[in-house]
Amino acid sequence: MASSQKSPATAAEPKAEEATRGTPKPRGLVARWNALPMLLRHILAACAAMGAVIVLTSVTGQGENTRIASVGFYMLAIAGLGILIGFSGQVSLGHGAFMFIGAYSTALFVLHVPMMPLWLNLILATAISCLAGLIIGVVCARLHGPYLAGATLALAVALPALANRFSEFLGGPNGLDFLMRGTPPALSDAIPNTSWQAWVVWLTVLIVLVFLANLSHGRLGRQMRAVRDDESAAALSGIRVARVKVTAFVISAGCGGLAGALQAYMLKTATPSTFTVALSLSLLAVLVLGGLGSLWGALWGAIAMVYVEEWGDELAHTLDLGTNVANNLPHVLYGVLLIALVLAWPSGVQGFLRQLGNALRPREHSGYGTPSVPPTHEGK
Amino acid sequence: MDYFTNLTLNGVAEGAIYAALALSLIIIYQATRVVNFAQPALALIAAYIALTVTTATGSYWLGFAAALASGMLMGAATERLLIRPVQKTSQLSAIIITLGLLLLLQGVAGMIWSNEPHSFNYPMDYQGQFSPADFFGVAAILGAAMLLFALYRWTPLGLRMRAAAAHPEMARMLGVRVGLMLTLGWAIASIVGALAGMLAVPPFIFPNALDSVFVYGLAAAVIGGLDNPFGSILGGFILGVSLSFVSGYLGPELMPMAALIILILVLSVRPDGLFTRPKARKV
């Protein structure tokens, strides 16, 4: 284990040691940083990230701001899915469905209760997604492997189809368009609308990420990993397996829902064609691409989600390819990237970076014996 | 009553396609414990190859044969080149590989044959109640299922394949070439998948043509229980008929929802599918 900041006492206990795996802490910080309480560390990191986002959005244009915000809400959805898959070991192929619920809840609140403030809207949308997650989670808690995958895949197909069925309420294939206030009037001269939106998105995302980071290192995270690795052993140690699995489902559904709500807030629309099965599968794909079991992996995944398509378009443009090739290039890139990465680096981008980091600074470990490469996390 | 009969027959014809796809998923699942999410893409490419061959030669059946042959080759290649290296690491890796292949192949199909739909012929006359085309579909699936049953049950090759799947280590000691048997399993499954594709694609083919069919096929496999090929075939027909009723009486938009509800109902009663044990049970 490369988690050098832990004392030998905890390292003796495999479960506790495992809990430090994939700690989302910045590289190259000294022991003083590690001595800080966990919550404080996470809050400081989140503040730093918020600062970075503000700087980034200030120096870039409108289109780039939108993409930065997209990275934010996708990161939230991917991190939520990571909690479910990487920590509790349940594979969901239907996470787009929770984004659908969040987005449509937000849209319906804006249309029918226009006076509701944004924060309340987001909280309610998250709560509704959590409720949906609770229902699905309770039903699916007994399922495992491909059975769970089949059920969640059906969910991802079934929910967007409802929008076409109840078209007078949910807007049919065109979805729901609505108006939402961006920058507050007092600041509207100083701050462009898209920057403000990106800040709101990232602020929300970072608050939830602090919560997720704390949770995944705390008791619940440990219980989830115990359940993932061996359900019977976990049950024998007094962990209530079903409850832990359902909790993981609810948390990840809530993250998905909030991500969908933020997406609706950004785009000011909610359409069924946004939440296809392809979205759900892409979320899973980029999660593995980024690296399971770490919130940093979610960031790399979200960046891939937003920018691979972008780069694919640009590449097609510069190479002057035909429309057939150009339209499909992003998909092909995705596919090739996924296959290559799983074959070459099963631990994803984050695992690669961690190994790289360890290779670059062998001296730090010299006091502890031979520098070890952290075990690559491979889900289940 | 006439409407009811019509819906039932339509459901049987649709169910045959779900059953075929479910069967192809199950053969692979039994051999390598992987759910092959790339199956719709393999079937899609096979169908596109059939389209090209049919257009070039003018014969539907040459295209049909080309589809089955190319399906077989693609299935074997997928196992050899992509699945085998990650087989030992984790189940999630294999799932991601097949998802990656799905994206890749659908993209490649769009690149070669464009995203616009092409018209795609039925094997036979498709008009009327339970048309010859429907009959051909059901007969082809049942025939394929019986052939497979005979292969696995009564031939030495089938015995080896079952041994390789059940106890790879022991089978290897007894001289079975386990790797070859697994590749063969994927090849056979992909032939069945290509057959499902040929039946499911008409009247139009486009890169996403098989997506919804695949979801229902997976649902059928899960309903039947992933360890039981007969369960999956029955699951396919049950799902086909139920969805046909939902579509006919309540509206086609509710079909995915109905599939989800059926799936959830079945799995909450029997989390491992309906027919995991020999004892059958009515829904």
Second form
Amino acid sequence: MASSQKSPATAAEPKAEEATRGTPKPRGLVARWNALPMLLRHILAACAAMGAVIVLTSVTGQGENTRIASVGFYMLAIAGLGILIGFSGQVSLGHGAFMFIGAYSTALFVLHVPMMPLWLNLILATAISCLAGLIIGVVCARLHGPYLAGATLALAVALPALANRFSEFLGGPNGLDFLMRGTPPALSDAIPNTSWQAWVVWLTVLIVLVFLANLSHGRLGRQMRAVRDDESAAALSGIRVARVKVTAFVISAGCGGLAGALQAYMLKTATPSTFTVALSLSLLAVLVLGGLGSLWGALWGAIAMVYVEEWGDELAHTLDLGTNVANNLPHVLYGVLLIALVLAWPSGVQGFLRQLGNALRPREHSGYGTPSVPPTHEGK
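Next up, the form predicted on its own in place of the form predicted together with its partner chain?
Shown next is a single chain and nothing more.
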């Protein structure tokens, strides 16, 4: 008669199998990529993006290099605005004012401290913008909805007017023109100036984006989303709501100021007409178009910001439109694209791409008879 009791080795086999099922090894490149530490993933992605920018600017002309650099600093400004609106839930209609502060800070440093290195100039311009964001964030901490939007809109209207009020210091309507060194002399024969400038812009942008990507997935990012979803619940859970909102304002202002400083570095000028209310509204429109709460959405928004205007100019030239109509045609195209995208995909371009990727991704089974849930990548 056979014994019904299992040997210890036989009884341990199911436990070993369960342990193996409980800690599945990564399979495939995607699973191995997701298994890497978050900071390492973001750094590797930034290095890959920098390599793509170098290759792209090596095969394009000067005009296209300038547009690629423009996509970079606009992406930084939109990402900063996305931190404020998409993560902390604060509405701002005056983000262009922080770009004004960054651009004019850079111009004044170049004109009055010409020996200052570029990296120190950018850091100081960012610090001044963060200080401005701190002051405005503290003042507006208790404002919500349309009151906050109105206060930031007043900022966007008032700051460019300072250039006319203090024309001797800020250059008046013509702004400030200056010269900045581009490609180092030792590399000037091998690397065009516009390519070097595009590399500097994108290197700066990618460093900040790595910081923002880690921030959005960290403790501060979770606190911002909690404040955005329900301030009362966030306060009851121990989150200092006012401090989180002011911190979001400071980070957003710093990104806007750095974007303005990079724009001044590219264009070698800072004029009040560049930072009008229309710029602030355009940044908000392309942020919604690209996708709120996503750094990838900032990229699609920046591409739209640069190339929709370019396509509008080409269309106006093809149709031989008047100057007034041609100047407003990009804003009309923004509006048409925004309405169409909101109706078709309310979560923007990045939301549509995420849905498309989830639909095309093959379903994997966890081994227990229920399909595994595809991972989401909110905030990337």
